[in-house]
Structures are given as structure tokens and as C-alpha cells.
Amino acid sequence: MKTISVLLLSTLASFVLVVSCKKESASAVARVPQLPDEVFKYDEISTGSNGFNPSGSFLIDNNMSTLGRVLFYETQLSRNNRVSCGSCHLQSAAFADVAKFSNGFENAKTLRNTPAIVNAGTQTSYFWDMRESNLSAMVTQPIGNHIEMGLDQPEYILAKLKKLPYYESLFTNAFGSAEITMDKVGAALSNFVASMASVQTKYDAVAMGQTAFTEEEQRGKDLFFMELPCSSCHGGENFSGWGSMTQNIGLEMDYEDNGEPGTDWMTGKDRDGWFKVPSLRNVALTGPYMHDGRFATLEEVIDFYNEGIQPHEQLSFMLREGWNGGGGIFTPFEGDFIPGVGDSSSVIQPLKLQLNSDEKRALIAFLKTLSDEKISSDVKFSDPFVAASN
């Protein structure tokens, strides 16, 4: 009679588990997208300062960031149909996440923050350490994340999006074919991404004399650009250096994740802590900061510049005492001698800014000039699913 009962008992906790799975894949796909009657003008991307093209060379067609958006919102896109590229990149935050770590379909973190979306056209690399150059080869790449959205087999995605009927009449449109390839998605979703243009600033309309800057807004351009190595890293109109690079920022003298992978030129050891300079446009709305999150507001950020390096042998120049400019004190390969600039004994002596209470806020003033609040509230870039009525 007990085990009777057990076996009972199992047969109805199975049979609740699978109605219980049957009624959260249905809530989980019981999701349509509700577009517009005319496809909203994803070509029309205002230049920025100085004639900044915020799209890069990608030439925005309509129907194909249509198709991206829709995409890139699309929980089918992950194993058990929880998360979206949206679920990571929040329009709220300028397309970056408020958590350190984002969480994946099956909520596990992500091993690094979620960099933000910004003016992705014009840049030559992308994640934290670079690892890809391709925009269209990039989107695609979360997809098959063990961690963040775990569809790690191309057949897989397609099937799940050939069972989806609004995409037939999407595909064709952006297309001209109803078929449905990666190539096609990634096109779509990095055209949509490219579209995500970013240039309606403050400091944009100053620049291009349409208003102008407050008197300590001015003194935190003045710091950034002519007093502070900033721009050395953060340069270009996009603020992120000319295209992509990496740097050594001093965050840890022993960093547990490496970054960029490869060999130091200078000390001939593995590169240790070398990351993407991400672009500064947003910055006030995309924290916490950093490739681990570890600081929460800007404030700390600057503190960190302005007292908080470390003399990590690989740190970047331009963060080292009486570098800025040339002749910046560094190690150079053991035993070699650099004629006026140091030799095997030189010791590296982080940067430190010394600034004050006004020149923090003052430089913090002028970052809050970098952002693009229209971008986190324009309609075009919104998800644009609703539930599904039965």
C-alpha cells in the first residue's frame, strides 16, 4: 500500500511539473509584435558635431531594422524563451544594464557587465576584449552564450523562428525572400543596432552653436580636453578613442579576468587587464562602470582616477606620472635602456589627478553633457511586443 502511494504521489508531482513547464512555455511564447502601419525611418540619423556620422558605414535600410527590432526583443531567441537581447540592453539605460551582471535564460550571471549600445557603426571591435571586428558576426554571438541566451545550434534558431508567422511577411520585406538564414538575422539585428544612433547631446547642439555650455560645465570640458589625459583614450567625436582600442586602466595590480588576450609589447608578458575604452557618449545613463561593474555612480569613478591607480607594469601611458605628453616614467624589457624616458630600475607611478570637490563636479557636469536622453524613450528602438490575446 505505501508504495502504492508513492508512486501515486510521483505520478501526480510529474504530471503537475510537466502542465506547470506546458503553462510557462506558453506564457513565454504567447508574445506578438505590434508595428506600425509605416515603418518608422530608421535612415534618418541626424549627423553629430563636426559632421560625426553616428552610423558608420552601415547604410540603414528601413525594413531590415524593422526586422531587428524585432529581433533583437525576441525571447525565442533563448533556450527556454526567457530573455531577449533587449533583456540586457535596456533602452532605459542607453542600452546598457543597471546590474553588474545581466542575468541569462536560466538566470545565471553574465561574467562581465553589459557594455552599453552606442554609436555601433563606428566602431572596429566589440566586447570587452575585442575579440570580434564584424558588427553582423557580433549580434548573433549572445545567441549562442551557454550563459546568456543558449541556442548554440544555428538549426535550432532557424527552426524556432520558421514556427513564428509574423516573420514570413518580415523577412520578405527586409529581404525580398520569406527564408530565414543567420546571415539574415545577423544583418538584421546589426542594422537595427547601427540605426541606434546617438548624437542629440548637449554637447552636440554647443558644439554646433545652438546653445551653450554652463560656466562649470565649461570647466569640465576644459579638464576633460586640455588639463586631464581624458581625451587621450576617450577621443573622437564618439569619445572612445579613434575606432576601438584597449587599455590598462591600473583597477588591479592582478587582475582575475585578463581582458584582451596577447602579448605585451613592452614587457614581453601576457597582456594582463587590458579592456575595450568604451565610448563616453551616455555615460551619466549607463552605469555601474567598468568591464566588472565594481563602480556604482561617477563619482566613484572619478575618484578612482583621481587617487585609486594602481602601478600595474602594463598601465596605460597616459595614466602614468609625467607621461602626458612624452616622457612618462615605465618598465621597459629587463635590461634594455630607453634613453630619456627610463631604464630597467624605473619605478611606474600612477597618475594622480589631484583634483578638488569643484573640479570633480565640474567634470562630472560636463560628462552629463554626453547624453542622448531621447534615444532611451524614442518608440523606434522600443520592444514592440505585446501579449497575445486569446
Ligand code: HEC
The other form holds:
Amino acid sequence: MKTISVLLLSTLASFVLVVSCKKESASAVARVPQLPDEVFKYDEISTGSNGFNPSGSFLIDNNMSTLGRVLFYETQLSRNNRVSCGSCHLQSAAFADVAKFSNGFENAKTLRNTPAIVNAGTQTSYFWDMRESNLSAMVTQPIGNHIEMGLDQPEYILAKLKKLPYYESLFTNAFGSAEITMDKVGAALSNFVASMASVQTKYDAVAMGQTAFTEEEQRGKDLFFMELPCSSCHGGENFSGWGSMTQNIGLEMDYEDNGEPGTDWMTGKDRDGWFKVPSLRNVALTGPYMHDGRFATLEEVIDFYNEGIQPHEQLSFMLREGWNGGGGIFTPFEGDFIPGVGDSSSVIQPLKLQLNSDEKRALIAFLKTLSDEKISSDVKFSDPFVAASN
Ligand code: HEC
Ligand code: HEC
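Structure of the form predicted in complex with this ligand (previous: the form predicted on its own):
Next comes the full complex, and the chain you just saw is listed first.
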């Protein structure tokens, strides 16, 4: 009896100790945003080649993006006050993660690789399975996600934000009133995210006649647009197709993650392995690659396309031997019979690109011209929080 109560007492004592320590360290790491006297000019967005506007139909507002930046790096938007959007979407990696899967608020891993955020305002579908089409509604979902940030009750989120003194002026400047609502959080976050424009690239500069490709880059460009099927999917100014679309590229014979739900029109079976065609802008900065981060480098990606495509029965026609749609032309296959390749009963022959090592290097050199290096260092997209001891 005596030993038990001693044990109990000492357990209690250590519990109190732990709790008080925790409290102390929590207040020691309180963070406050340090913002410029004059708001950054998020609305000064350059235009890419062919007059491409990288913020799409989004009207970028400097005060809204300023608030959006603070919210993007706000760890109080997570259950344990440790995770922000910026924990997974790293500025140094063009807002992708360098890890295969990212750590959520309880260190559980995300189920998919964190994609880069690329000219988000011009896209029409978000997530690897394209399940969301409205950016302002989409950007608040990670907050409630049970792996990512874990705050699924809007009342609780709003109550937490209301306690933070710096939001009063930020919301007032952005919306004319200090009232905090989830709609405003979504509007500000999406404004900031849509202001992350990626057009200051060598590719755009060449297209606008300001500079020239090296011989190797030019060879890679010809391969990409003319000799290989790449631009049939990664086409348009975002290199992600004209509208958003999902495709099965034959990574596996049987996918662990099915991707976009629905029926495969050719086989009549449930879809397996259909994922969003990602933008290739900034791709040199955003590894590891694919929905599951399986490839660490661009070399591995090109080796896969060169000789690793699997004869999955739902493999895209654009990656089968015999498809002659040519580069740059996207043919909607739904319901169409494509002579030579449209017969589902025929043996599936994945494309073998048969690139030699010079050609592979050229293709990668071209992909590297799609990087907007400025996005990774531009202070207006950086974490504004500094540790404050209060
Ligand atoms: C724990 C890591 C993590 C956190 C935190 C996180 N994300 Fe993500 N984000 C992901 C993953 C993983 C995906 C892909 C999920 C999927 O496709 O199912 C994603 C997808 C996205 C996309 C879609 C990109 C596209 O082109 O399809 C956007 C935009 C985005 N997140 C913005 C945000 C914002 C804004 C926040 C903060 C409110 C946030 N994320 C917090 C990991 C994270
Ligand atoms: C049939 C459409 C299609 C064609 C053709 C195609 N891709 Fe892709 N690409 C995709 C899809 C879909 C993904 C994502 C697949 C996944 O994660 O399961 C992808 C992913 C990639 C990635 C990784 C991007 C990232 O952020 O993870 C790179 C790089 C890439 N493709 C380059 C190329 C190159 C180079 C070519 C030409 C040799 C090419 N692609 C041809 C559809 C296509």
C-alpha cells in the first residue's frame, strides 16, 4: 500500500513537472509575423510567353495575399500548433516537399507526395485525383485533414485565430472588417497561393526572344514537342494539358492507389492508377516525382518513360506503341476508335522511347529551362514568422 502511494505520488509529481515544462516551452516558442511597412506587390505579376497570365482569373489583391501569406505559415492552424501549409509545401522546392511523403501534425505520413503549387489560379482541378475544382474551397481542406493539420471544426479554427492579436489588422486591411470567417480564410489563402506565379523561366525568355537555348536544350525541346508524346499530355503554357486531366502512365500493373475514381471507358472496369497530369514548370526543383514520390531524380523519370512503362490494360494510348497522334496534339479518345491502338483486345505494347544517353540528357536540359528560380527565394512568399518570447 505504502509503495503504491509513493509510486502514485512520484508519478503525479513527474506528470506535473512534464505539464509545466510543456507549458513553458510552448510560450517560449510563440511566433509572430514580421511584416514589411508597406505591403508587398503581389499583383505585379509578369506575363509568360504567348501572353500567358499565370494567376488565371484570380484578381490578386496585395492585402489579401499579405494575410494569405501569414495564414500559409500559421502553425496555429494545426491541432498541435506545429504544422503549417509551409511545412509540406517548401518554398525552397517551389512549394513541393523534398520527402516522398510528408509529415502531418502527428508525424503520420501523407498518403501521397506533396505536389508543387504551380500557377494554381490557372488550373481547374486540384489534388492528384483532381477531386476539387475550386481553389478557395480547396485551400482550407488541409486544415481539417486528419493526417495533415487535424483541425476539423471550423468554430475551433476561428476561435484560435481570434486569439492571435495580429489578425485584427490583417483581416481589416484585406476585407474592411476584423471579423474572421472560414470563407475569408479560404479567399486570402487562395489569393496568396494564386499569386505564386511561375513564368520567369528560360523557356519563357526564349519564347519571347530575349535569349536563346543551348544546342542541347534545343534538342531536348524538339524531342519533347515533336518526336516524343510528352506534350500530348504535358501541353499548354503550364505543361499540364489544356484542361486538367488524369491518365494512367503504366507505373504499375496493379496500382496500390487507384487515383481518380470512375470507370475506364475501354475496359469498362473501375479505374486503376489514373492521376492528374502535373505541370512540369519548376519540375527540376520539385523532386521526388509522381503521386507516390517513387522517383528521386529526373533521370529516373526519363528512364521510366524510356523503358519502364508497364502494359497496364488502362495504359494511356499516348504511351502505347503505334499511337501516332504526334506531339502537341491532344486527341480526346473518349468513345473514339483509334485505328491500330483502339482495340482493347489487342496486346498492349507500351511505348519504348529508345533514347540514347545524349538524348536523355537533352530532354532533362530542356526540362530544367522550365524552372522559375526566383519563386524559391522571393521574400514575399517566405515565412514571415519569427520566434518571440512573450
Ligand atoms: C502534411 C503535409 C501538408 C500540409 C500541412 C498541407 N499540404 Fe497541401 N498537399 C499535401 C499533399 C500530400 C497534397 C496532395 C494530396 C492528394 O493529392 O490527395 C497536397 C495538395 C495541395 C494542393 C493541390 C496542388 C495541385 O496542383 O493539385 C494545394 C494547392 C495545396 N496542397 C495547398 C495547401 C495549403 C494552402 C495548405 C495549408 C492550409 C496545405 N496545402 C497544407 C500536403 C500538405
Ligand atoms: C499519357 C499522358 C502523359 C504523357 C504522354 C507523358 N506524361 Fe509525364 N506524367 C503524366 C502523369 C499522369 C504523371 C503523374 C503520374 C503519377 O503520379 O501516377 C506524369 C508525371 C511526369 C513527371 C513527374 C512530375 C512530378 O511533379 O511528379 C515528369 C518529370 C514527366 N511526367 C515528364 C514527362 C516526359 C518528359 C514525357 C515524354 C517522354 C512525359 N512525361 C509524357 C502524364 C503523361
